[in-house]
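In the form predicted alone, a lone chain appears below as structure tokens.
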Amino acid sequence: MRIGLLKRHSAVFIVYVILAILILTTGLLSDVFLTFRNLENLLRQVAPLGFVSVGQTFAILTAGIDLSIGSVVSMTSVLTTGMIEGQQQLVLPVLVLVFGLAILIGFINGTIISKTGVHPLIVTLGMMSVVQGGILLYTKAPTGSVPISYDFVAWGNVWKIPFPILLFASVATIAIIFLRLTVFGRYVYATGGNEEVARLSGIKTGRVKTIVYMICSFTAALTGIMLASRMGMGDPLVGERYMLDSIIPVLIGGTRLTGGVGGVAGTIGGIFIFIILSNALNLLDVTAYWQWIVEGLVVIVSVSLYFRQKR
């Protein structure tokens, strides 16, 4: 029983087995690596990329991506900073608002799919260049300002703990629990492992579809508030780089393109790798450059261990 439940994690082991090794190995090479402040950094640093891996996984579980995720991160962050202007008031309202905002675009990126049939990469990447030449033409430079109170998002502690990490565990926890113990977690599988089985057994893999997107765009709204917290302004090109990063933790946890295979505890491993690994580099003075090169084989290595495990 114990080598059949080994067997259904494998991935998932592998991916904590590499997240240990990895800490180990970081932790003899640099002197500052486990001191509390770098660990903190640490902390502080996943919950951003966390949100939107977390999206992303349930995304590719049903065999498609979200290119959106960027622009609306973006989106998010210039909204909040530049419609509250620092007035401690208007926080809940334009909470209310860019949330609502964020949902609507993931509805319609999920109607689009599962009504024409349209690859979600070209969906999605067409509502990405809309969203963010709608954030341009609204500004072109960083923007907005918030209220004092309102850094205790990104910077506030609970008990000592960063904030930022609780709140990532909250939602992390929350998508494991709707993944693995509902029935729209099962549907998720169904729709991500055979999309053309789960509709004759049933399932309504559009309204699947549909409500997979509005969960990416809202963690990317979160995303998106965390760094409008962390840089005290709306930066409307902050979210560039979470189109592609957040779908490296997703595959370097096992969750595979194809769909139906994987999940968030996978996700969570490969989101603490992909922070180790730039902290670590970063740390060991290696440049920029020969950082992308490691990040983009660790992802190569990684998706092809996991295809040939599939053979």
Second form
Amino acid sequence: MRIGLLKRHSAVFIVYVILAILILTTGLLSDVFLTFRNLENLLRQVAPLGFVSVGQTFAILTAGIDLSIGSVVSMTSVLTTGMIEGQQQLVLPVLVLVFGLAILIGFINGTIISKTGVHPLIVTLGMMSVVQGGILLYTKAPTGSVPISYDFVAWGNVWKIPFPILLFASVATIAIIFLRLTVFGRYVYATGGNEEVARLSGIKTGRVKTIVYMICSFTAALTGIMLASRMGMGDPLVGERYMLDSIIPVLIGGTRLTGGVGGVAGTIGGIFIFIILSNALNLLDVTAYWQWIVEGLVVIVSVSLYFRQKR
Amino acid sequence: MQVAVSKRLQRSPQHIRSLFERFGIYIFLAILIVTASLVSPNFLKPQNLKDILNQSAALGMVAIGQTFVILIGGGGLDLSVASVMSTVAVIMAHNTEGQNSLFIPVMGVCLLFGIIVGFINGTLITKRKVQPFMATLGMMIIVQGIRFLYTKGMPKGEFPPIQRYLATGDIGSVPTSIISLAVMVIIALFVLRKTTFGRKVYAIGGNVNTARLCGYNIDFTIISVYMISGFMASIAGLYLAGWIGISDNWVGKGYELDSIAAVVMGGTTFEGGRGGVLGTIVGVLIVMMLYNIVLLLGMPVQMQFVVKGVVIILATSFYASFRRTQT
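For the form predicted together with its partner chain instead of the form predicted alone, what are the coordinates?
Complete assembly follows, chain above in first position.
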């Protein structure tokens, strides 16, 4: 029984072993790493990448992918700051509008993907291009500002715990419950595992996919708002790196691009590996260029380790 | 070609659909050309057409390599191409510093670099069973790191005049870049259609297990395909660098996704085994024409992104609707 459990979750297990080794080694190599200040800083960094990666997990579980996520991040960041312009009373309506717009983009992605059968990579790539172009038409340089109260999103504390990590923890928990304990979650796995079988067993796979891409865009909007709050202004290119960065933790975390296998628990491990690695390399004074090389190696090595296990 | 079509007509009851599937992209190109010439009188001027073709050269070369990789199936794609392009560009600029005599040896190094990256990609995918997406993404980041370590963040040097000539010059009144692209297309067509290697690529893309039972060396073919992609990327990098003329860390940024979009618009499917180089080139031409039309109409440059995205989605879904109803 215990072996069975371990085998079933072997990918998640490996991810957390790697994470533990990473934390231990960094703790031994750098005396700054385990200080309160650094850990707090680290936890604040987890949230922006965390949201998009959780969303991306849903898309990848259905054997899809969402490349438009980065441009949605930029869009929400630019639109919130650009429209709020520091006015307190506008915060709520603008947030509603921005979330609505993001979810609409996800809806369009999902509808096109499920109705036409074009590969998600291509549909979301096209969508990325459209949204990014739209943002750059709106503004080419960082713009706008936020009221002071808005700072709370990125910099606030609740009972001495950074607010971003609390928000991330709740989003991640909801996502895990959603995937593991609800009917919709089962549908997601079924659709990703074998779409034809899922469809024949009466699951409306098209609707499942549409919802999944809406979730994806929603998490991207969360990231955009978090980044807008952190920087105090909206940058039209801020989300660019999340397009591919959001995929890496998901795949490090053992979710397979072919769909149906994996989950949010692994992704969370992947996110922490990703963030702690770059933090550790910074603390150890490794230049940014070497960091890229290490990052690329980790991507390849962790994924090949995991695949070795599976076969 | 004509014979093949008429055979299809006899065989398939839904011949019109299959015709659309086969030639949809060409019809799309024709519609685009007609529309463009109607909205802008400048579009059909020889100089403008020449510019479009000239700009298509580098993307076309990357896309040829990408076509091989996507044809092989199994989720095959190469995200490391843009990184290779920029890296060979800085290698060239740093080492020749504008001297013609050094062009050939350094070019050899550049091509070797692309091939090595492709070899590593292919080896990871076949021997370590890493998904192509992850393997090439990892390589993309690693190559980027190597490039920045090499340039220390500040690319310097110049490109030799001969490289500038090859990318921007003319032979008679035909630009050299178009001639090179045409030669590469012909070679690629020949390899895919007339050689056993090409047959193996289609066979593996169609059904890996059948191909294995036929005794094909799967791993060798897959590795070769990624090496071709790396090789094409390094040539394209040198072309684009010669065309731009300035040593830069990000030559070819975005080409990895643009090339994939062009290949898929051209009718090659991610499942592999279907499609080919000609469609890809048409896909490239469509992307570049759209860019051109946006500028001719005096719209802001950023509109290029919007138009490109809309057309990628429209073209591929238009195409897919025929493919889906067929089965």
